[in-house]
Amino acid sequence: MELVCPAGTPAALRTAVTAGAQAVYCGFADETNARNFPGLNFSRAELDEAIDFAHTRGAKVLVAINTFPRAGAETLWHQAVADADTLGADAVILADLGLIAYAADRHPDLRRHLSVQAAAANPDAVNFYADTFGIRRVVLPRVLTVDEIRAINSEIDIETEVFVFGGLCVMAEGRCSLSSYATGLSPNMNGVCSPASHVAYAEEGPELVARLGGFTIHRTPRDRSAPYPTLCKGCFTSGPQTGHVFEDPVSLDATDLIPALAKAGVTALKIEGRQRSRAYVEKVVRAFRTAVEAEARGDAPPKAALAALAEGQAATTGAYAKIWR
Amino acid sequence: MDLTVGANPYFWDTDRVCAFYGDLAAAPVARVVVGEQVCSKRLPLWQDALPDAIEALTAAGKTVALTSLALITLKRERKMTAQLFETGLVVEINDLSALRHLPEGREFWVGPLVNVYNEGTLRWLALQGATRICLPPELPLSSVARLAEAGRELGVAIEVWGFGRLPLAIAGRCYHARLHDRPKDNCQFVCGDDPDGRDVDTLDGQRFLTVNGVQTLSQASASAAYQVEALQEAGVAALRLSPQSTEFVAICGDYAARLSGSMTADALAESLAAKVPGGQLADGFLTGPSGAHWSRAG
């Protein structure tokens, strides 16, 4: 299976490739990609160099242009597709129907992947994008079980890529406006979710309170480490209950499922984390490269290498296990 | 500009559904979208009410459309979606995979849960036969104006979310079942206990979200009361009103009065504040700094 690794910066890209990534994904430093964070992403010149670096070492570069173009400003997104093509990207990762139609029409030879933001969650959706726009790979939304992934693969002819590690969306991606409800900024329009610009911390009595757009997301005792106030991982009350109504502050770890995902016909495993440090990227990519190679040989997943990743972190296999629902 | 009633997002029993659409037949709205949008498990429990509802609405001169599910993953859900096109009614797609089942040359509507953010997407859908598109509620007025203009050129009627709790997210996980410590497969239809969804507040008691099975809504009811003139000027064809369990016909009447000029924005807002569950309004997606913002907040 192909290991698709995050590259938030040119330095992280070099780190990921050196650590064993067969493919990296990255984006331009603007609202065209879904990790539009300050200090992240690539200028055109940086992407040019990065593609050279990766190709010299046999790795692919996938460019995410996966926000939904703003009405009246589609040129910015069209230019991003054109530049990715000119610079020699191995594929673009797209979510918006209109932008996909544009890329298929104007850049027919540029390989097109369907972003998780397009939320294609069944074979009809996947075949619709494949037949209509020549999509070659679909990144499956994190609402599916392994069995459902296997069933989808039995009815489609294009490649599937799934998330195996890192941040976890609880909602169907590309179909969530919780963040813009609280802050005005959304993944779909602005490429950000629960943005740091709208986070405020306050010490109130024995607690640290984290608010997002003025809404309280967590209250944590001061002597404990407070998780980042991602909206859907917050602690809320509903009737008599108080707790993590949507999801605990956990991240996805599907390392144990790698053999099952391989059997389900998955082509590529994706690691989330374009906003993470180079040290993190290095560690995670190395561990997963070892695991993917073990899987290819038919060996059991190397427990030791993977266990180091989960240390101190609460993790879940998310929707891959049916019980999660 | 006229009024369209969207699909009821909540799980109501057959009697409540019959009564709701029976009453709605007398409301001053041009068209009504019916059917199950949120959870495929619910439909068998209330679908017997649908034929009567459709008949009552049609007899009252309203155009009736059938919604698709918003998130289609199971085989049975794909089958349900294909069957929608056999009824002869217009189908409002709320998941793009429904297009796979669209008979050649058939017109369709596009619901608020499909991502139509720009002219390119709108144009593509128009070419496939879309004649009416309700825009995603997240869009600001500036985008709405652009899309309404493109819609006019393409002959597509553009609708904007005019009233109701906002559909903010859809998931594989059922939050209603989770709140009751039940797995989704054994939910025992507990979402039916809450005819307007189950409210979720922050730890500081701020009214925030509402859980409706696998869907998350805003707890505030959105209202375009203060944007009616701007939307009319932009060429928006209709306001989308989303059902709630009580006083909905009166709310439709208020909106009709607002559109005809016999009710002011202030009067509409005041009337709504007394009728919506929780009493909270929002119009921030259209004109404010965030979706939850209410332009008349003190």
Second form
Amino acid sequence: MELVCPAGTPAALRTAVTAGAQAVYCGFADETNARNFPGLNFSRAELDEAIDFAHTRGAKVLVAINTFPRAGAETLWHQAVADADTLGADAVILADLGLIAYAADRHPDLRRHLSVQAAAANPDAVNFYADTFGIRRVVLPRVLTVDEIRAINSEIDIETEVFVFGGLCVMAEGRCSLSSYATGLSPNMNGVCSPASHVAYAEEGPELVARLGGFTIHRTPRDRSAPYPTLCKGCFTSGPQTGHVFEDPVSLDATDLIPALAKAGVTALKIEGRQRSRAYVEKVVRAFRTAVEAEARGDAPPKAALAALAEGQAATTGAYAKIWR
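After the form predicted in complex with the partner chain, can we look at the form predicted on its own?
Single chain only below; no partners, no other molecules.
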């Protein structure tokens, strides 16, 4: 299986490739990708150099252009597809139907992957994209069990890619409006979830209060560090209880499921985290490269001891085993 790793910066890309990434995904420094945060992503010149670096070392570069173009501003997304093609990207990762149609028509030789943002979660949806637009790989949403992935693979003829490590969303990707409700900005249209521009911290009595778009997301004692106020992972009061109403702060770790995912027909394993540090990228990529090589030999995946890098220092197999709340 192919190991697909995150790169939020040129330095992170070089780190990922050196650590053993077989493919790296990244985006341009604008709203055309779902990680449009300050300090992240690539200029055209940086991506040109990054692709040369990766190709020289036998790794692929996949360019995420996976937000949904705004009416009247489609040119920005069209140019991103054209530039990725010109620079020699190995594939573009797309979500919007119109943009996929544009890429298929104007850049037919550019390999097209379907982003998790498209939320294609059944064979009919996947086959529609494959048959109509020549999609070669689908990134499956993080709401499927291993058995459901196996069922999808039995009815499609294109590659499937699944997440194995990193942050989780409680919603089907591409269909969440929580961030937009609180801030007016969303990962789907603007490439940002819970943007830093709408975050505010304040000391109130014995507490440190973290707010997003004016909504109180966390109250923590002053002597403890306050988590970043992401709406779906906030701590709220509901009736007599106070806690994480939507989602606990925990990361996906599907290391132990790699053999089952291989038997289910999965082609590629994806690590989440383009906003993460180079140290994080290096450690996670090395651990999963070791696990992928073990699976190829028929050995059990080694324990990676990645708990320290997980949100809340806790891990879950998420929806793969349907035991996640």
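Quick caveat: nothing in here was measured; it's all calculated off a predicted structure. Here, rigid core means the biggest group of C-alpha atoms that superpose within 1.5 Å across both forms. Numbering follows the first chain given and starts at 1.
Once you line up the core between the two forms, the Cα of Gly98 stays within less than 2 Å of where it was.
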